[in-house]
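The chain below stands alone and is given in structure tokens; this is the form predicted alone.
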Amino acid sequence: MNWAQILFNSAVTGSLYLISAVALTLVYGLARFPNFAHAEIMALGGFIGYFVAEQLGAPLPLAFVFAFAVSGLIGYLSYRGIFKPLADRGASLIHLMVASMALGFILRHSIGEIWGFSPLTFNIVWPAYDVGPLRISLNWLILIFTAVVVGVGLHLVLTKTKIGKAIRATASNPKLALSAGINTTRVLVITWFVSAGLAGIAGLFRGVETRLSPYLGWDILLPTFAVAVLGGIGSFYGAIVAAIIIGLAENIGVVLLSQAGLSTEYRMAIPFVILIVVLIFRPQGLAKAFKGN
């Protein structure tokens, strides 16, 4: 068993979950409801990247820029056009959740109408390198690097900048933050934009690695929810640690399932098995182990 390769693959999986889960938990920390349209925003990011890189022939880095910008714009518009009006009228948690499901349904079928429901693949051949016992692909390195940049960048923003402190204050107590002169609407707009933009990037990474379909986001959303809950709902730092744990467990689990002669499709259950076990002993998740959430 090549444990070095397993650990590296775990870092790749964990990096994808980290980007997606951090984006999901940022919005939850402020809006206080799980955004089920997160899956379709990820899929949209993948297809926007496909349009830019494959249909327009532009460089792939530009595809990531457009995936972030367009997905972020959808996040902004959904907050301004749907979730803020509902919240202003006292919508309950279930109302907001159903609205996010409806938005996801509309986005999914709009993507299908534009690009079709049949899977699409990127015509990109990534160079791969043998480094000792490791087989490393360039796109995996870029994904890990991006996850590190996202994690470190958001940490610095949340702890060192005025907007980051405003986000933390709004997440902690919105009414107190508003009375202290913080423009909470501006904070929410920025957070929704950044969250959706990161979701779009996660979707594009997934699409480049595998293939694109309007249902792409659901393959990532389910373990992403497990990561977000395991880390502690709304906890940025907990999500980072949970992404590493889930990524590691999923890759080791695939190996053990193969050795036991079982279907590797059971890997989808691994994050939730870990989640259930941890929540039995620590219902709040990993959040309280970290300061500054």
Given for the second form:
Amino acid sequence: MNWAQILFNSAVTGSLYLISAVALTLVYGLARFPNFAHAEIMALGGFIGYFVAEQLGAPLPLAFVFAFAVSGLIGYLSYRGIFKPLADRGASLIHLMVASMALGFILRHSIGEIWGFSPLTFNIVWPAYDVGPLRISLNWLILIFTAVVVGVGLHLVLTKTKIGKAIRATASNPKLALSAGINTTRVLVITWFVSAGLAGIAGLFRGVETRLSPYLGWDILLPTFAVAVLGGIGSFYGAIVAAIIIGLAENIGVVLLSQAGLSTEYRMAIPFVILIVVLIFRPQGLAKAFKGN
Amino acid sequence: MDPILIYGINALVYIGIFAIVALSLNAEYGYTGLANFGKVAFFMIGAYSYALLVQAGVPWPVALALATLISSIFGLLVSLPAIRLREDYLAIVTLTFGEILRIFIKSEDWLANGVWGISIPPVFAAGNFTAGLWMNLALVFGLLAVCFVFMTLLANSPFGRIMRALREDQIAADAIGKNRITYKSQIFMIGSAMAGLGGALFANFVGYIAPESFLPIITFTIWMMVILGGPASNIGVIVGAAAVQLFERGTIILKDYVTLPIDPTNLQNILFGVIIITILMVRPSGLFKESKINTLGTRRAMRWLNPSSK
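Go ahead and give the structure of the form predicted together with its partner chain, now that the form predicted alone is out.
Whole complex next, starting from this chain.
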């Protein structure tokens, strides 16, 4: 068993979950409902990247920029057009969840209408390197690097900048933040934009690594929820630690599954089992251990 | 037999099956406020239990009853860890349960033939298509009537008032000494049983089921029926089920008559999303208002409070 490779693969999986879960948990903590359309926003990011890189032939970094921008715009529009009006009318948590699911359906089938439902693949061949027992592909390195940049970047934004402090204040007590003169609507707009943008990037990474389909986000959504819940909803630092844990659990779990002669399809069930166990024994997630505010 | 009549009966059977499942979600969400986003899982359990039992030679009425029972047991099992959770966690857990169950059926070929699916031998008037259709129609509507009467009685019973109390204010329900966990588990069992019954009827009617027949869109469709028709209105959700089914069929038929620049299935799903968001914005209570509690006691109290009314 090549444990070095398994650890490295865990870092790759964890990095992907980190980007998508940090994005999800930012909005979850602020808007206080799980955005099920997160899955389709990830898929959208993948397809926008495909459009820019493959259909227009532009360089790949540009694809990431567009994936971030267009997904972010969709996030902004969905907040302005759907979730803010609903929240202003006093919609219940369940209604907000149903609305996010409805938005997901609109997005998924719009994507399906434009690009079709059959899987598409990127025509990029990545150089791979053999480092000792490890086989490392360049796109994995970029993914891990991006996850680190996202983690450190958001950490700096949340702790050092005015908007970061406003985000934390709004998440912990929206009414108090409002009365303290923070423009909470602006905070939410920015958070929705950044969250959806990061989701788009996560989706594009997934698309580059495997293949693109309108259902792409659905496969990452459940582990993403597991990471967000394990980390403690709304907790940015909890999500980082949880992403590493889930990444490890999934990759080690797959090895154990195949050794036990079970279908590796069950890898999707591993985050679910962790999710259930966490919810039973520690519904607040790991958040308490990391909460600085 | 006239193809239009066949089509009509077919549509009615589907409406009846989904009305039963919509009633089950109404018990969970409409009356009790439980966000079960894994409705399709219990629908699937009912369908597969029924199919496997009939294949094993169990007589169909027994299989139908057992499928309902098995679904309710699964409802209890899922409710044990999930029911204590907040609404959003409950939604995530039930949604995930549906997906995991589908993976399980797909991966375990020995159980139900995996991705290839299983066919169910026709139980009604074997070989006679028309008679089978009528029998299915009678069976589905008979059971829908039973479920409707059951739900109406339940909603007006003391149990039904606890359901509404749990939805409105859990802490107050606790304060009057009602153990919410027990009640919620029981409601989850009732809801899962009815969803399983719907699934068994579905399996019996279509005669072939595969994991791909149970995609998350079914859950979404059922939610749409309840939200459109009006949560906590039993008539409302049946009307909602009929409306959603007819709309679904309407867009499919449309493609034979109108050339659209967009694929009708995609269009239909996009419109589903748009409609549900519109309802949530414009009329969150749905088409039908919540049914009032109707018991001898409330009628007398209303007469006493308001003597001029009849």
